[in-house]
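In the block that follows, a single chain appears as structure tokens, in the form predicted on its own.
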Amino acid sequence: MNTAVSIVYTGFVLGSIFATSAVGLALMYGTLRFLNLAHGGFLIVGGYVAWLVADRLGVPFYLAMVIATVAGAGLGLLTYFSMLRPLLGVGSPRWDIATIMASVGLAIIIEAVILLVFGPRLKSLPPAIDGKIIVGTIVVQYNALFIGVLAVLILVVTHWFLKSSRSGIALRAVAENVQAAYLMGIPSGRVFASTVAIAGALATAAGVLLGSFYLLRPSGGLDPMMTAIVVVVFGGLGSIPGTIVAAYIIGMLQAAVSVFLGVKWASPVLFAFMILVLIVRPYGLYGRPEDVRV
């Protein structure tokens, strides 16, 4: 029972969290076909912007996510005016070498940038709410459910402005088909650049929420964007709802192997397990061929 708790309790945080994460990747692939291998820089910058504002201004954790939200829709305007608009138009495959290129040196660039300005030194988040309950003999914390309910409040607020709200309805369509988009007036442009800044939004409150549990280094954004990546590539590249349901089933098959097999194997069973799905669905669990999807 107790093993059956822990698991359940960590799978939802991590999945809750993992999903926050992997949607911005998932949507600026669905509509731009770019795999942001910058996506780890993302999260680093929401994580120390949230510290800076938090343990050196005195900021409350609410207010301190909501800054480092702002930050990345700013930092995605950013990302996409000088980097990806001057690549539109180049075609496939040079797009895509184009901007893997282009986001891989944006990735060393932004680390370089942390690092200069906050140095090397690990840091820590202050917890949002303090306190825990001992279930059995699992000790839960308040902080790490807060965070798993904020993240799924996240995910309830982009599927409503993705489904119900002028500018989402526009985003889905030119993620369908940008050509028809266009003929039906819906500005691709102005699209594009509300995806890369709605993308990096969720990207540095993701890293919010990942930087309440782990300690904050330049280089730390690697590991969670391979998570993500696996996430988006596993759920169906570029669906939503594939991603959502790939992140709680990623993180409840982490938690469990954390408990039977121990933390060191979680990566190594994530990767075998993402294989073994491919294999099976080369699509990923919502994904279509291309000719079929547009």
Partner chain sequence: MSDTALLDVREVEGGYGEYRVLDGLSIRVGEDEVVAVLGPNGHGKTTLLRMISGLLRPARGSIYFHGQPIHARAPAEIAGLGISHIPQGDLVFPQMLVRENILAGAYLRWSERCERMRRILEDFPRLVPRLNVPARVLSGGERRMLALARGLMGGPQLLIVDEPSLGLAPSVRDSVYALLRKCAGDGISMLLVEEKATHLEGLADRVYVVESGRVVLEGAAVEILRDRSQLLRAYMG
Contents of the next structure:
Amino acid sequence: MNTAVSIVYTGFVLGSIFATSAVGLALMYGTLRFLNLAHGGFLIVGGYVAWLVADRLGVPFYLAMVIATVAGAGLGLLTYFSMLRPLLGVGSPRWDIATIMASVGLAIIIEAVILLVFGPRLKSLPPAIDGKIIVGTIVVQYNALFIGVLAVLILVVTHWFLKSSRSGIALRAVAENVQAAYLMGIPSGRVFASTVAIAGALATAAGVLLGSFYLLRPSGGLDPMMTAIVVVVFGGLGSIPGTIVAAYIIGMLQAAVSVFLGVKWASPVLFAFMILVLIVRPYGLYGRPEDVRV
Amino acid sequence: MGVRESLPRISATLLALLAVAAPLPFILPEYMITTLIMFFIWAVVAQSWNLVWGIAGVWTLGQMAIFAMAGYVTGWLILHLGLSPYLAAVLGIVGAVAASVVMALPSIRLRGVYVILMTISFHEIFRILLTTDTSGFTGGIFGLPPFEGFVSGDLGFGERTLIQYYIALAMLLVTAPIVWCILHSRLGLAFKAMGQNPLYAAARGISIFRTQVLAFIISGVLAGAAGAYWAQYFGTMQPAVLSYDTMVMVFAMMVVGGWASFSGPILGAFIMVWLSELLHATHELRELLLGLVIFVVSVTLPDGFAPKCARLLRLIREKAAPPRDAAARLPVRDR
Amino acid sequence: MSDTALLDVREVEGGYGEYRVLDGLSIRVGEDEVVAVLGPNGHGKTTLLRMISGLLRPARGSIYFHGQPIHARAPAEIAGLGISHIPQGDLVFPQMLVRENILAGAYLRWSERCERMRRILEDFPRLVPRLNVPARVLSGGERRMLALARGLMGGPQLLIVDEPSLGLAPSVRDSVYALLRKCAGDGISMLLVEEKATHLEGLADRVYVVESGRVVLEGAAVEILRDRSQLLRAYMG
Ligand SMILES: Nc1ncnc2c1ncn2[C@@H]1O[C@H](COP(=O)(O)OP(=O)(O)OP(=O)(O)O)[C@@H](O)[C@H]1O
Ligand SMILES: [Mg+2]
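Let me have the form predicted in complex with its partner chain next, following on from the form predicted on its own.
Below is the whole assembly, all chains and molecules, this chain first.
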């Protein structure tokens, strides 16, 4: 019983963080067919910016969060103007490969800059709230709970944005059919730029959440990025509701694996899961079968 | 142009390359020779990768896993069963092909980004299992303990490097023409058809299953040869070959040189190996500059350097010998 | 035909890459006028509409809206000037709900979206019970209705409709035409493309017949549509 509760609790916290981190990736893929392999870099930038302002300058956590988010949006815009816009119109499959490769270059640049600026030593973010309560045999850190709830809040706002706001509807319209969106008077360039900015902001926000959970290191974005990719695939590449559901399922899975098999098995099981998904249901939970198959 | 008619041209090119490359160890300083050896190895790997990714259009990221599999099998057999390095290398290639086919089968009905995700999963599982292995079977993060390769350890360092140089050169000069011939054969046509339009290829009676598995097998042999060579050259095998950095480096060779062409990956391997050598001098800026190069090249030259070089060569050739008829001025694609 | 044409397409040429579809084509649409362009399959009708709404650039020639040149403008800008193009094949956003599709049409008039949606849905009773399903599940007729509703949300001055009756059953086609008549009555100018002339009577003021990328016949609708033999000759070449 206790094990089950503990798995659900850990799964909830992990799932919320995974969802925030994966939604940004899914947004970029959904609108621009761009698999951002610099996503890990975005995550880690969030963590380090928050560390810089929270730990060094003593700014309170929520403000650090806001600053990191703004930095993420800026990084997203920089990515759009330096890399995506020059490549728009080259046509698939060159678009896919060039953007993937350029994003790998970007990831290396980000990691190298962080290493130069912050050095290789591990850093830890101060917790947002101290304290814990003990429920039965489970230790519930207030900080973890807070992070989980904050992630849910971010998801709710994102959901509202995509479902009801002018820019959100425009973004989804562009994702589904650029030409038809043009005919509605929706300027695709601006929508692309704002998508990348929003995705960047979500990624750095997720990076802050991750950073208050794990220690920060310059190459620390890689593993969470891989998890985010698995989540996005499982959700159905580019589908937002699918991504969120997938994030919680994978959060629970991770929690269960850590409890029953040990932390060492978390990653292999994750990738085995991805292979299974790709064999059995490659279009994921909410995707469209026709995108996948030859 | 058929394969048979091109044989004289291929042999001439090979002889010319051999004539240039053979005396190099006696002219160049030693560090350049070791750099050239790395170039030969990576050129073969990039070539093998390009065969599946660039030509056959199957976006696999499993190439380094195949490479590592060959190296590990080779090293393990030498170490634990005391096999001769040559036999071990052959079995290493067999292991690589097996790994390649294991990855090919579940990827067959997928396309594009989905293949990337499938193959990267295999790669990651392999890497994690290797690095977390504490049973001593693979040596975990420390890799296999040292063993002796093709060249006896009794020889001096200079002599060993000299012999290794010629073995690596031979590997490239044997595999590259084979790839060229495959590309210009019926099989190569099937690869290209599949890469450009799988539905059309299937409609024209090309078996996607057979073609794709064959692409993976051939590519597995090439990457496996390079992997087996690698293991015996360094006399050890470490999980670092599976690191993200190495994968990016080799992948960049294919992209920077120009995927989907024959010469692109070789050119790319040459550029990247020397670039990485040059950047060593910049110490902590190395990664940053490497990232910048990859970024700038993929944004400004999404087709890589090979098409540019081909154009340049053509220009030079036309300058040197103006074409007699208009037909010679038609664009000639580098394949 | 006065000088104050709402839309003035002058001598446009162009197509897809090297492939030239339009060959010096000129048409005009006046204020409050309904103009129909007729022509057989594959003779450049859709291409003409794509050039007007900016999805394609003409290689030569010019297009004026309210006397301003628009042939070099971006499609989103042209839509912003008050041209709404309902494309062939409808191009609804398949994964988005019907309601969201209609809202996307209100991008240019976001502050009035609720009011406009309420008013427009009065004319599209068939869509009301379907508002909360994804557009991909709609039938062909419902889809055409959705495309029209979405296109009207932006409050266009000029409505361009590519083959409004394509693939519809007679009853649905009649309701589409009833809607178009109502729009014309509301003072929206229209440019309709059709393959056949059958349903244009009482709606179109003027008719152009296009063949191989040129206008081969033009005139008042009453005359051209009455004299079928002339139309037939134009079709036969
Ligand atoms: N995207 C495109 N790329 C290349 N050629 C095209 C494209 N779209 C249309 N064409 C060609 O342009 C020509 C005119 O096509 P268009 O769609 O304008 O015809 P249409 O008059 O609208 O025909 P229909 O009544 O069948 O819709 C055709 O020969 C068609 O093959
Ligand atoms: Mg048409």
